[in-house]
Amino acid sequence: MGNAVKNIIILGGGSAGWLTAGLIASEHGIDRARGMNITLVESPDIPIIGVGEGTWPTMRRTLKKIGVSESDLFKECEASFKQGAKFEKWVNGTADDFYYHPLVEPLGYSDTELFYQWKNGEYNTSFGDAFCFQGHICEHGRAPKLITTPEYSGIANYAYHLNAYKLGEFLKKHCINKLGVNHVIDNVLKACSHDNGDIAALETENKGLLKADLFIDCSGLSSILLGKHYGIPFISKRHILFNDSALAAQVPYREPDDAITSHTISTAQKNGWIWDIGLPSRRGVGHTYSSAHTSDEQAEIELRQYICHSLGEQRSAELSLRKISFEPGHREVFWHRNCVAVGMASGFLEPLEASALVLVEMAANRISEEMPANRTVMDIVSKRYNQRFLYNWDAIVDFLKLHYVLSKRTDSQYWLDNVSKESIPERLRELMLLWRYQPPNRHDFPYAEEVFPSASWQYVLYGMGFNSSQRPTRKAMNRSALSDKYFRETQEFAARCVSKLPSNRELIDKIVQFGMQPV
């Protein structure tokens, strides 16, 4: 079994399948004579429905690597700019309860312990707004760049909101026409195995046997290869992250020129939370909740009440909703023998903090970058891959749970259960105890490629009122002049951005009409 890995089959399309195909093809499929043969197989009978999805800034690097035009992304995928998330009513549920998790580090973050300076200073604003300009420009609906800023560059760091279905179609066209990915539309009947247990081929309804050396399972929650064929156990995280249901709606704007928010809005409810994602033609709005704490009927009432505030009672009542059920968790391993799962085939937690697509990016990039030369070394690669991704999934679980653990809401059993010790992972409990005496820092997160860096943890912690006791160190005690300087520079730069940057809709309209400067 020392044969070279030359033929790859990806089972399943959508964002996960085509992102994976694009990244591998851009890295390994340039020279067709010596490169890899990449085939994506998808069923004609399984529709892919997108409501609107959020990404992380890593998506810019991913799309640039694949070779797509950012201008075309905006023209074809209903894309808009995302500069972070605004969390409303997560702490105590009052009208003024909100904070931002922006995509830019606080100014001076590596130079001094900013939390102590903010705590002891007279800044009269939130921790995030004191030392980061991005929340200010989000509040004013500003875009992160100018029309003259080149593609994939920005004055502020940014990600995207986009139509998930259209992103898959956009990537499909690019992968087939520009990167030479083979596309097979057929139903897969079963996976056929070698004597040693590897998958040898996929038996299809019309194309017969499709053979490959490596199989990538992007079949979604069905997990046809890793889950059903190999029977890799699913590790539930429902005891930590309670949400297992969602109702989603496509919400029109009142007027065609209504503002497009520059951030995801996450508004806590009695038994879950509502996401609100602004796209150019509509909003993607949904309520994710725990079926153990509330009913579908009650969740629908809360969702329609939320939509009613912007759309009116009659139009809100007329909207159709789509029910989504999921089990929060992931597979015990992600790469088994010559099969690796990407996207929902490997697991799903919940929509909070747009972790789903960033995990697809990380998985596809790592598979491409560490592509085993042959079957002999594949088990070494898969062992390292599984170790790393088990850490990534656990870290994301901890980060998502942090949002719930810090809440002071007592208006439902849902929030009371979320702060119970039994529902908090041990690592998170240890970190929160540590952070009572020092802010999060890079030593708490050992990998260079963390999903959420220490600054993200600080934004959530201190946005939700967590307190770290002050240590009598020179770094903590004697840098007030420096923090005053960072505060002043942040406010000045924020004011310039608010006055000079266009609105999100204004810039998107110009991009669709004129395009951006190519890289």
Given for the second form:
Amino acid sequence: MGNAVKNIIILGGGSAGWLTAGLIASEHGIDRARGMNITLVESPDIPIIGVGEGTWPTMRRTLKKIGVSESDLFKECEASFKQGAKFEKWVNGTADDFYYHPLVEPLGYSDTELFYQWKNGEYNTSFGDAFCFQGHICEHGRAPKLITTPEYSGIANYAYHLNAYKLGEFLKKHCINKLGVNHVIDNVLKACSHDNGDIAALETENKGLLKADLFIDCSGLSSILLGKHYGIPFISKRHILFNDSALAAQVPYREPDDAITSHTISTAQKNGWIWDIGLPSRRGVGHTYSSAHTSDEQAEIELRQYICHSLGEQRSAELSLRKISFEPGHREVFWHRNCVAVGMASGFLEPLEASALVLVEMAANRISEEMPANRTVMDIVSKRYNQRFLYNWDAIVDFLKLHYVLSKRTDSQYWLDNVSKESIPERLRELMLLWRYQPPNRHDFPYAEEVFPSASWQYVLYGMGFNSSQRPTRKAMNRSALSDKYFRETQEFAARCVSKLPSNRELIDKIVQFGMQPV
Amino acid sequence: MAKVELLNNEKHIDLKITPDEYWTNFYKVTHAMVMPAEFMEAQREYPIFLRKDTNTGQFYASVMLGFSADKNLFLDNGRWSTRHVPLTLKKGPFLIGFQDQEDEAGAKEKIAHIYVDIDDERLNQKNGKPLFDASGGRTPALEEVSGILGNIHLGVEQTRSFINALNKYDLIEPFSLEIEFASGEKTKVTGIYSVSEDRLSSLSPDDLYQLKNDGYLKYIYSMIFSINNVKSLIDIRNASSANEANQPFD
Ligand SMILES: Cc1cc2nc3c(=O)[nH]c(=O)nc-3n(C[C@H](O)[C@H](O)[C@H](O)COP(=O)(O)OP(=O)(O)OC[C@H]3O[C@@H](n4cnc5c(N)ncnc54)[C@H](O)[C@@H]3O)c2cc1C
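Would you generate the structure of this protein in the form predicted together with the partner chain, following the form predicted on its own above?
Full complex below, order starting with the chain above.
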């Protein structure tokens, strides 16, 4: 067919643009002559958003596929290990109110109903800590692996915290030098159309027209192609997820060798929550909140108060803050004609659970794996793509909302509004009703590749005190011998890990100095 | 505890080193680091594998002298039964170290010096070979040590480039060694790596030529051939435990 898809233009050089370029080029750019020609164009003037510092373990597979060395990631991107998230003060706001959402599945998850065993047993510890060793490692600030563990593998599952600007530079260098991606630095003024409504080319300020067969819109919040050019409607989720503002700070360590926390700390506030992400060089701390419930001034006071605990009053007061506003939601469709949007250009909900970059990875992988050979089949691919990603966005909305719905906080209108019935999506209401009688299982999440697997839902539900009543099934009953064994093994393994694994900083220092081996 | 000092012909003039056969610690050594330049000789007697330094994660080459938590099978009444003894064991309690030194033009240069762990039990003031003669000159024993240390130093650099080349072509793979001795006893050697023959044979002629030109191909083949020596290790071990079984009251 004459309308083969040969040339791809990616508009935007943020994390979404370079991850997409890397994933597509590493798959389709192998044969330079017969394969695809990939160009990334980015503005010299418009900065990237630069705040996405928390990732999901999928990032390991993604970076490996793109072909970068994990040791180099640590050397060049201020990366550190992230082993999940610790949620503080989300249930009632007291000092001992916390739970972990680790990245390792509970031990014995598939062959016994752990929640019932935990409820009936006398384990004297949280659901997560009873059957998952990772929270124990996190509490002790341990790394998820040893210096002898090969690149991209771990003793505990892990993701990264990293400097988003440096990640962009790192990927850019690799994409251009190793994967043959063409790089154009210019402002895109507008899109020019074919008669049928497809995009024919992008008009740039200095480099004329950039023609292609497929256009990937990674232009961030401005959504230049999908939003501005095609006018695809934006579906706001503000009535479900209230946060629409963020104040971000870069917080120095007190001493250069202060411990690097090996998980994201998420601390609930009166009208939002604060993220706390440890990089080797500094922390990234930010307050995300609902502008309908509080003012920027009040949000700033709470953020500085939080930072004050580690940095002292004066230095906390001196830190400069960056304000970011966003509308929580996503586009009605993501792939329209010969244009597909990835990253902020397709939507953004809020920073909770670092769900944005993981969705970028899923999108770019899907586009790469299902790359339409020609324009004729593109509509078949895009239809399926839109269905699947609508599902993904809804699943994330539900999962994020779960964190708010389970809260028992009543100290502000924000938390009260969060549990109001009309703010809870129907699917989530149904699932939560169902889960009163059975714990989440794989039938609730039918896809092989879910953004958040059922174990994640259990960690949050039972971490926040949800109760599922018990029925006399084989899986639920009389398995205490088995669950005792899982409990014991978890505690033993956790103790071994805590004594054998290096601290997060110790390992990162070593990686920067010596590197890790690929095998 | 090691107490390392810069070797000095005044302070250490009376220092003597006892021959290795009197040093019982070698009985406990089941693997020893070797340098690429030793591979040719080593591969006739020992299996050569790669291992990782637990402190840095970096690969180094190592010969197997016995099985984990067992003993050195190549020592016979204190004497090595092999023709080649790894340099890192022959070097004794000596180390190489570098100090900055300025030349006439004021340029800084790193100069190699010999250091000694004076707490090592092989050293004393009475028995063994002296390190210095009466006038403070180096004895042949010390010259030998100095040569060995120099070769180890070069070897560490060579190992680094060799490993980089192996990694560049994805040639390293974990090696799994599970053994059942004649007695029925089983053991598993972990943490060892070798060269993947599959990947080696799928290299392009150009890549192979490059490896040969850089001098790495002979090291690679030494490693691959050396794996046959696992069999002799098992034989020695079977024979030695049979002996032990025959002398229950020894
Ligand atoms: C407060 C906050 C916290 C977040 N935390 C996380 C987190 O912890 N984890 C996570 O996964 N995600 C997080 N995110 C989301 C994450 O930041 C983004 O998903 C990620 O950075 C990808 O952004 P992007 O590449 O889509 O957009 P951007 O980084 O905004 O990049 C847009 C690119 O488009 C280019 N561009 C725009 N207009 C033009 C034009 N006219 N011509 C040429 N080029 C143009 C720009 O130059 C730029 O290169 C967070 C977001 C916010 C707001």
